[in-house]
Amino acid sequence: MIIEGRVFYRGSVRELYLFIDGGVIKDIRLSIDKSQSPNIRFMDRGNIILPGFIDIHVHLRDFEQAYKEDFYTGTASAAAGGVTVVFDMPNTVPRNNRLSILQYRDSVADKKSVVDYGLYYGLPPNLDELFGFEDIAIGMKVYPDDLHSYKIDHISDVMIYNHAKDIVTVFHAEEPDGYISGDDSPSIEREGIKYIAGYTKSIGLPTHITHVTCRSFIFDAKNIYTSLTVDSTPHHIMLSSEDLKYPYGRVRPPLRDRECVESLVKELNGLIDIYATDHAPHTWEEKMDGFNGFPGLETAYNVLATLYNKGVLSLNRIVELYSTNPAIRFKLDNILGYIEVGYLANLTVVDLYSSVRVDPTKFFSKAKHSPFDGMKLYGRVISTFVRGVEVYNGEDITVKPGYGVNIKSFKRGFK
């Protein structure tokens, strides 16, 4: 298959024909004989075709809770926005700590996903359940109650495991003790992140904090550990406390004020590694009642095309947040994050200057919900690839529930 249109390419926009074989960019090219090329697939030179996005962060639910999201909705959701490859959350029901659920798990996303995945593991009971994880997951998520909770001998066995095997180690930094009372404040936020770049730092270990909710938290963490990289989600960019109340405004990290909301705004041309969404589907019973997080993916890129025609973000900022910063710290830039020869195919083409009234009841994702409901933003996903396949062509999914596969199966752009 040949696809020709304006491709954002090497830091700029160019009319170019992508040649795809096998699921792989095989060849790029300026101009082409068309008459001996029959196969050729126009993208309006209205829209561009960009590196296909990463979400880093987002719970697919699924197990004994698929009432909320299942590997199917969730994925569909996905596709929808853009996104090409998701990392699922491992705080499911029952928890991915263990090797059998790992691999279970696994076992789901792989009859289920319609893009490609990565699983995150979560930080296991005892070190039986640790050697050999990594052959399955992307990484390592740990929350703060498990920072309470284990004792830090074991915590260390499997920090130093982590390092020794170069495994990056996500890292929900509230300070524990008050993140299990239930406290809010920003100095629980602070106090998390600084302890755990401190710690991270002292034995070099691949860390990477998510959800940081004001700028001046990530100059603590980098200040103390430069390595150490962080993302921020669409909520905490553009909503503030004010914007939304409890109970559906409840999230950990919860929305900061206004000041915060402004510093991390200016911060995606800074201090901010990746934008990832938390995505966090819950039901709208559950969400009355209070339950933590909203479903994000199928506004990510609306949030990023409206911060980009407010002359916020430029496009090419818009990559590295969303492509290939994710690639970059997980390992995968050898065949992820950027439009190549020898990369996978994955691609998402987008409008970005059409206007959009945020309908969450047309989402795909299982909750109908959306901190976004009735807004007005910007940019349009008009077709989503992955490895060459189109998955969505801006209304439907067209591909079957198990197209997706664990991103760690490919090595160099091929299965």
Ligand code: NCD
Contents of the next structure:
Amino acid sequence: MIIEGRVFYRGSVRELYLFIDGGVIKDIRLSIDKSQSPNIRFMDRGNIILPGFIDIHVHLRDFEQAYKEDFYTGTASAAAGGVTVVFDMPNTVPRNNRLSILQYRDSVADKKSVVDYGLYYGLPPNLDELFGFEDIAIGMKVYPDDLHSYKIDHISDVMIYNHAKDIVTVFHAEEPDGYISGDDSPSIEREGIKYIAGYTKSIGLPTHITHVTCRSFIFDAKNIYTSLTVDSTPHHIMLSSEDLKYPYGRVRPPLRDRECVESLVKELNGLIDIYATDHAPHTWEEKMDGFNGFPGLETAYNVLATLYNKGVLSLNRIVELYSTNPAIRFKLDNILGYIEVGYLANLTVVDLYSSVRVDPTKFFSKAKHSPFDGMKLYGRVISTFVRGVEVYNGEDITVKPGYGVNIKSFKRGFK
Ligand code: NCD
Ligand code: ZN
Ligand code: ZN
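Okay, that's the form predicted on its own, but what's the structure of the form predicted in complex with the ligand?
Following is the full complex, with the preceding chain placed first.
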């Protein structure tokens, strides 16, 4: 197949022809002989073809919480948001921190997913549960309560193993007691982040801190340990604690004040390395009971496009935050994160300028609610391609459950 359109290629937008075969970009050309090329998919000049988005923080639930989301609805939600690869979090029921559960989770994901996926592994209770996990999982997630349940030496042993296997250890950094008691004060996160920064520096192992909510916390963390990377979420970048009230507005870490939000959004061009949704679906009843988290996949690009239209973000930076930098950080940048010959043909086709009124009743996610409900945002996902196959055409999912594969199956050396 050949895709013709305006392509984000090496930092600028050009009219190009992408030759795709076997899921891979085989050639990129400025012109072709159309009489020789029957199979051309033309993308309207008003749209731009981007390297496919990669979301490194998504809760696809499934298992016993499939009533909130499952691998089909969660990855359909991703496809509709232009996200070509999602990294699934391990705080499932049962928890994904045993090898047998990881293997089983991979088999469930493989049967149901419509975009490609990576799996996080939870901190395992003993080292025997580590050997070989790196062949299936893309990363490991450590939660604040893990710091209560396990000795720090155990966490260090696991991190040393991960480092040797090129596995990124990702921390939810909040002070454990405050986190468990549901304390919303910023100091809970500030202290949690300082602790993780100091601890990871002391063992000399770079790590990633997810869903950071305020500029000063990132500044502190990177000041302590320059090898740290961080991500921030759409809700923390756009919404303050005044915008969303209890119970719906509950999320960990909590929404912050306006000043914090404004400090954070500026760092999308600075200290923030990666943009990730923390897509955390719950039923409406659960939200009314104060459960933490929101679905985010189907509005994530709209938030970026809105910031583009406000002059805050360039197209270049959108691609870095939501495609290239995730690929680099998780060592997938030999197959993902760029539109280049030899790379997987994961492509997100977008319109930057049209406006939308957020209507969560239309979500593919099981969670039909949104922190952005009713807001006017910009941008539209026109089409999503995973390995050269269109999985979303702007309206519907166009592949069967099971099309998506574990991104680890391509691993290094795929090219
Ligand atoms: C997440 C969830 O619901 O699993 N909730 C949240 O508020 N972010 C857990 C988490 O990411 O910490
Ligand atoms: Zn978290
Ligand atoms: Zn999360």
